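One chain is shown next in structure tokens, namely the form predicted on its own.
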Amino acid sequence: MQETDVVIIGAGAAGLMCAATAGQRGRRVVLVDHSTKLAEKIRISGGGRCNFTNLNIHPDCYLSNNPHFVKSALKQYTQHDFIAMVYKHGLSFHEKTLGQLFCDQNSEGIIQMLKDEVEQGDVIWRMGTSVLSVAQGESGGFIVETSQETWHCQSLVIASGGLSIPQIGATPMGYEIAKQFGLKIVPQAPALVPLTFQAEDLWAELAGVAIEDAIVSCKTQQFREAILFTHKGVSGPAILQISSYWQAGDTIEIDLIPDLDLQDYFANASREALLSTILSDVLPKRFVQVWLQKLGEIKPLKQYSPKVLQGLEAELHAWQVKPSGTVGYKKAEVTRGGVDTDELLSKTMMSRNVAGLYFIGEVVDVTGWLGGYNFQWAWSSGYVAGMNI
């Protein structure tokens, strides 16, 4: 059995940040991951472009059973702290919509930066190494048996991620370890994920059609971004965002023409023009053709009654959709639910009842919005644990 101060299980975003922080403090750290490829989730994020944080990080942009839990970590390590690290390594970035920051050197730049930070702390790497068992040591600390060797450590950090994207190695290990030590788990579900319709609701001919500006609402939450029709239902940024709030049986409402007074628009249009031609100036032509099929034959504007046109506007502003489900973890950006935040100390990420046991990143019941928020949670929670182990 070998001795070390810290074992971190999971070399993703949170685990790398934690290892770098603790190692540079002089802690002896072993970083274990079952994958031979480092930080695959960072690598594929944003299509490889890596939306590494957001300028508008705020606690209200996170879902958790305890909405206050994220405040301490986000305050201790902010988006500006991570941006400073990006600058320090000579990387550049650009801002896209809604405060999203993308690395000009793509995800490989961010991964190399984190790897360099970890190596500055003389961390022992154990990639391609399975964790066989975890137990508390008789004299304190923890015993971690791996496929390579067995370690005795004083602090154990679980950064093994959630269930999303199993094709790159996601496993439920983190939840199983939490249960082993008696921690409560909030039920998990796919989040930031496309929604599906019932088969009879599918408009196959709309697959691939995008509406660039829509407001999608569910209960009291709403997002204004693009939506995309798929063969199975709807996707796009606004749908991914609302999916974190949607639960089975909920109806979502979509405003397809926000800010547009359609009656005024019709009043200024040619009465002789086909209704489809008029609407195609504000909505995709293929969408208009399919939508108007419900009205039967497409006619000139003058042949529709005011009541029909008013009904059309009402439906376009408040299209009611009841999704049948989601496409699942395979296409989900993150996992909703996880280790109950009531079990953890928000200032350190340590278990309230098991000294030296920490949980960080996606394995915790914290889910951020789309747009760099989940990476910032990984950086912040990893840093906080790294400063306290």
The other form holds:
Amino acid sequence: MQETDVVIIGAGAAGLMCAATAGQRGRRVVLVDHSTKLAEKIRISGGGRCNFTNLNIHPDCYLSNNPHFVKSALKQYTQHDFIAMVYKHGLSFHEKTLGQLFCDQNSEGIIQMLKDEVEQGDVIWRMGTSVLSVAQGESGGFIVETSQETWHCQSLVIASGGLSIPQIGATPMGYEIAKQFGLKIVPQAPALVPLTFQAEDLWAELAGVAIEDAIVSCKTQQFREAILFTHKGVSGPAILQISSYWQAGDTIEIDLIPDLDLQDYFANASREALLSTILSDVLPKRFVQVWLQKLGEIKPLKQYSPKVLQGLEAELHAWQVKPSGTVGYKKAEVTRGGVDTDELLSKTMMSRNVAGLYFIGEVVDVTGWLGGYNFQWAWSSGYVAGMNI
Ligand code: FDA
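Can you give me the structure for the form predicted in complex with ligand FDA, which would complement the form predicted on its own we have just seen?
Below is the whole assembly, all chains and molecules, this chain first.
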């Protein structure tokens, strides 16, 4: 058995940040990951350009059973701290929209930056290494048996991420270790994920149609961004965002024409023009064709009663849809739920009841909005654990 100060399981976003921070503090760190490729999720993130943080990071942009839990870590290591690291490594980036920061080149720059930081901390890498078992040592600390060697360590950090995208290495190991040590788990579900609808609905005809500006609401939450119809249902940023709040059985409401007073618009339009022609000025043509099917043959505006036109407007402003589900972990950006934050100390990420055991990143019941919030959680939680192990 070999001796070290810290073993970190998972060399993704949170694990890399934690390893770099602890290593640079002089801690002896071993970083174990079963994947042979480093940080695949960072590589594929942001369409290959990694939306690595957001200028508007705020605790309200995170879902968790305890909405206050994120505050300490986000304050101890902010988006500006991460941006400073990005500058230090000479990476260029830009704000795309809504404060979202993306690499100018590709995600590889962020991976290389974190790798360099980890190497400055003299961390021992163990990629392509399986964790066979973890246990508490008889004289304290933890024993981590891997496919390469067995380590005894004072601190054990679980950074194995969530369940999304199993094809690139996601496993439930973090949750299993939490359960092994008696920590509660908040039930998990795919989040930031496209929603699906019943096959008999009109979706297939709309596949590929995008509505650039829509307001999607579920319960008390709403997002205003684009939506995109798919063969199975709806996607696009506003839908991905609301999916994190949606639960089976919930109805979502979509305002397809935000801010538009349609009766006013009709009043200024030619009475002789076809209704479909007028609506196609404010909504995609294909959407209008499908949407108006329920009115039968399309006629000039003047032939519709005010009641029909008002009904049309009401439905376009508040379309009620009931998703049948989500496309699941294969396509979900993140996993909602995870290690219950009541079990962890928010200042350090250590277990309240098992001294030396830490959980960071997505494995914890903290889910950020779309737009760099999840990586910032990984950086912040990884940093605070790294400062305390
Ligand atoms: P992460 O998943 O990064 O790392 C976990 C590591 O643990 C992996 O390396 C894995 O191999 C390893 N592991 C798992 N099981 C193990 C086991 N049994 N033994 C050993 N190792 C194990 N977020 C954002 O803010 N901006 C963005 O642009 C995007 N884009 C994006 C695109 C796509 C397609 C996805 C799927 C996700 C995103 N995200 C995102 C979310 C973001 O990728 C995610 O929140 C972070 O990677 C979470 O960091 P973690 O370190 O917690 O897990």
